[in-house]
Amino acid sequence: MASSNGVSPLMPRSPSNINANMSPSRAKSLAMRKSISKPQTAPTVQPQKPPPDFDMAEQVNEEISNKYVKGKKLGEGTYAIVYKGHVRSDPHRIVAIKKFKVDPSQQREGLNVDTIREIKYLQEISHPSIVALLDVFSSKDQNINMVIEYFPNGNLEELIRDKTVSYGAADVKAWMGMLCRAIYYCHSNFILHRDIKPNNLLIAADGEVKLADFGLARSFGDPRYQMTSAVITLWYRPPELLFGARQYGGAVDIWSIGMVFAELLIRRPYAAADVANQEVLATGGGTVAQLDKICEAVGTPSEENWPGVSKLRDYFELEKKIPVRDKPFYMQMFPTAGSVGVDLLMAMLKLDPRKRVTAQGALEHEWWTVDPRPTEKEHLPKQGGGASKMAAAEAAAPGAVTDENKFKGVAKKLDFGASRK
């Protein structure tokens, strides 16, 4: 039965249905009354489901693969390929992207351990004088892109042997400050580097040196366990480790610092060992040749200067017999450091590792106060061109022992008259 009003009941009630006698007015004014005190309820919307096939890192994976554009290539060795790139969203923001090679033949096997150490130590700590690990993703080859910092002014080891730069004893100074804070910051989180080395310091834009490469670092602290002793870079590798030592801690880092120090002063490996090629480095006769070295640089481990050497898996005794050499030895050999410098550099190599310089009481050293202050990173020498240098020393095996050649001929162009405040 229709209404009075000649309106079905069962029809909605809205402007276009109010009964025709009422006034337009009338109407628009209930129609506006009724809609504000009704709430308005919006539409369900039922979610999504994602395809079956859906995997939730494999769109993470490429979201962060997307932030970046991969331009030229700056270096290839037979670790990593690296090169230059930038971020999509700020094409001024340039970064350097590091591509680890896979052997398809160990591809069952997954990633190379020095891969999964660099990335994992990496991703755990930050500091100044630390490489900065910005993303990490895989390309569509399934190999590992780990996105990094970009230094335009290369490594330490490159300005080191380059003739056309001089540098004085407040640039070493500070040089020597942001490798000493980078390796406590390590040692105080656990972490031993374990290839410090020239090469591994990349000099940023701003002039700060940052401690790279960290394929064959490892934590520490239980002194029962059991590490190789076939790490560190044989120039740098101190002889507790060339005679087969298993259980060390950062006294290992200290002795690579000193090796660096000492080539700082002099521009050339202080103690590195003169043979034909890197096959040789890898095999006994490298050993021993390294050994002979140090016996000439810091005199022959016994058991007088180093209490327990002979004891060591490795140990033999060597036929160079050299006592420890003393103070003079090294003014004559590094007079540029002065005494204090001397003083730390003769801390950080001790042949017993047991009695050389932690890395704090390395900052606490002397040396650090008295004059010439160290220089501002802004003002540290540096050099141009460097793209290339980082790559090469970013895509090198880590612990690869580089050509003894490239030394011969440095020209030791240090300006140390004109030391500044």
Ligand SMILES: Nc1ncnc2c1ncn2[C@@H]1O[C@H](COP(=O)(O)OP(=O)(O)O)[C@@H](O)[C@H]1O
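Having seen the form predicted alone, the form predicted together with this ligand:
The text that comes after this line covers the one chain and nothing more.
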């Protein structure tokens, strides 16, 4: 049993019991809420006086749709137009409304699978470091609207590139902590993200970095089914996928996290094939170029450092023969990470996915307990502010005498169960 007061799935369930004695209006108000801690029953719509023009399903949808007020357009992506909006009953609660461009006549196979999976997985996920899906509703013109948290501060990619923003090791540690907790949560729920990159790490109003874009996500754990290797943006794609592996696990996301870690430290992508040449990309040349970069940055995959690699579907002998990069190499490349930070980075960038650190292993790493302490999220640098940050970060960096005890509690604070409060 998870805890003494935990309800076993084997026990009669509480929400059902609650609903049995609930007044219709109470049930209805509960049905409107979407909070994990308060499970509720589905559409218990009041039987009295239903407007005859709506089916039950439509009534439920209407109620959700009426909760929000749509405002100005924020931006436009491949599949969606994003609007700013707010909660009708509380105009201070700002949200983003992502309206999918659904034109049935344009979609050969119905709603595209990326959208379907994004909705599918986000509905099951609730974690402070993962973008929250607040509601989904349909509008009359047959469009699907996802109500998500509003992110006024852009994403990590923009922040990394913005040279007017300074940040230090403590900030990197804070962001990495959020990212590692997010992916630990996904993996313990048997979900692979498969598209981790700075561009998909959004910065919330309170400074929290949140993992977004679950369009490529999928569940894993059933070895009977093959998965596609054509996932994860090239620069963050692990060698096993570049070699065409069809069976893989959480290690693919960990590699991406390692690449994000490295990028945060040096403020440019660590292993980035030249993707300017679209032709090369289209013919699969991107894979070769990216593997070439990995050889330089991490080392050349071989049977010695990765038993079984040559059996992978698309394996080929790499031209460059570079021994796996050793710690002094990393220390020189990533001085700000410190010795323990470099250990973690190296553990995330192991060529052999079986040797790569797991999400849990990453969270248990010593790095979190050594100096410097991760920045509190409300003090994290943002775009358009905090120029004095660098000075502060440097003052606290190497050489500063630290009180060992001061950091003892840190590991505990990085609780894996941050999922639920």
